[in-house]
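Here's a solo chain for you in structure tokens, the form predicted alone.
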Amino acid sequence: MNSLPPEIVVVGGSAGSVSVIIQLLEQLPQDFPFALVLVIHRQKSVPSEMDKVLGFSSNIEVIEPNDKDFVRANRIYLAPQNYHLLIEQDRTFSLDYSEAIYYSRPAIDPAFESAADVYGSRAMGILLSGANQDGSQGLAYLVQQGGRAIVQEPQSCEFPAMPLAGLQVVPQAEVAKPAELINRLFSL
């Protein structure tokens, strides 16, 4: 298991995960060192404010990264709607407009998949509530890197479905309730 803690935590939710988000939010305290990128699937044909709603539960700016931006520490950045957020080894995001994965763009899979290439083991992932099975191999892709990888207890979900396929692909994942989120990301 990796000793030092991570420089990017990518958290990837489906159906029933907003309300958890919004708890790690609101208890994140303000300087925390690793860019925390939200990967949260949403309807492409409605307009969204979610970084407006999201940005009520923190202290802390939540960001939609534009293509070519630099990944920063102390940061809080969320996938913008109807494009996969990428991380790019120049350690810049990546907008990529290409097919949806689980009829999802974000796309959660990509997301863990490319913070992985650039950051190994010093990233984590993070797969909360959901109705499909994306993230499940990015996840376990984050892991064959050295990256940590932490599922919500399925039993604690709104949809249980996603977390569920998470441990299917990666079993030696960690598991915590939506309140034990904030502890497992600073008990390195």
Second form
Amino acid sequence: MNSLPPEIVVVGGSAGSVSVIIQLLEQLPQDFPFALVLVIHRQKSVPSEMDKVLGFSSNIEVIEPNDKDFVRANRIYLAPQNYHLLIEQDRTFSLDYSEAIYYSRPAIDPAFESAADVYGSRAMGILLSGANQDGSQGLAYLVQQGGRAIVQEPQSCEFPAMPLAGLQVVPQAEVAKPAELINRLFSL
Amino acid sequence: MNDGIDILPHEIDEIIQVIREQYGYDFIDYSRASFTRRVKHCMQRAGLKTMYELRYHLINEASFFAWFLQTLTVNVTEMFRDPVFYRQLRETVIPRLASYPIIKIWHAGCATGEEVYSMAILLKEAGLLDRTRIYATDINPANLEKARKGIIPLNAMKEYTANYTRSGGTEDFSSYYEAHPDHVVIRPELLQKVVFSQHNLVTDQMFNEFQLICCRNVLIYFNKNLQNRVLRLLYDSLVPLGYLALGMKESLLFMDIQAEFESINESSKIFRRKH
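Same protein, different state: after the form predicted alone, show the form predicted together with its partner chain.
Below is the whole assembly, all chains and molecules, this chain first.
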């Protein structure tokens, strides 16, 4: 296991994940030392105010980054609707309008992968409830690059398919119930 | 996307160099994270496992390169993509364009043309299509060939119709196309004023002056250096007080040229050249 705290935490979730994320944000202290990136499957082209919904649960504003915005610690970022979210070596966001993955854009796999490419062992990936297999390949890659993987305990999920797929590919991932996630973020 | 294909940074540089030397396309200033992803995507589609194989095919087969280019560039688009943007265009920009005797519009990076069709519909509804010239350009010749034909798969139409309505459209959307069993064809009269032609924003120069340039979700594939260069080209291609439309998450915030533009609509990313 890594001995240094994460610089970036990427949380991927689909069906059944929003309530877990809200719980996490409500418990998040004001001075957390990493960039928190939320990648949530959302219905395409339907106007979404997810940033406001999530921001309401947090003391900190939830930002939908523009292309080439800097990734900063102590910020909460939400992958914008209809774009995949990637991170460049100079620690800026790149957005990408390419094909949906598992019918989703944003998809979780590319976000995990590019966070792993940039942050290596200082990246953490968290995979939450969902009804498909997005995220598991990316989580495997993140672990391969030295990062840390946490998967929501399948029994605690409204839709366990996504965490189960994650655990199948990354059996060594830590398993956590929603209430435990906050402590995992700060435990080494 | 992973599937065992790992690419090292210097390998990507080598591929970029091969393409530049042999085919004249320059991807050096493309945003590296998405470019690398696209290369992996191509390798997966082609069943290639190593960069060595990729290099071999690129060097030895021009037809492979043609396929590679087509697959590499992102060709995803839709009609009335981001209806809020089209509503702004309808309400704010199009009425201003009406004051010009001839209206010239450039769709830079038009992909398969769906946004060009949408623009033609807006202009027709405003009674301006007859005195408009639309230049629709893309780096990818296969895209342009598709765009000229005006063919859209039938299964996309439900969403496009909803987009159209949300953009403020009140006509019968089906009057703009001819329906076939599995696809529709945009009515040719809508495309009479459109010229589709190849243009590479990275290497080609300005070729006209426009009152409106739409370059939506193209700059996201470039790094800041290239974004700056292309934005200069777009600026130079606009008449004073001409409009520039970017994608919903594209910003001029870090760009050299930012001060030369004013924001017309912050959320829809519509800007206007100041002088």
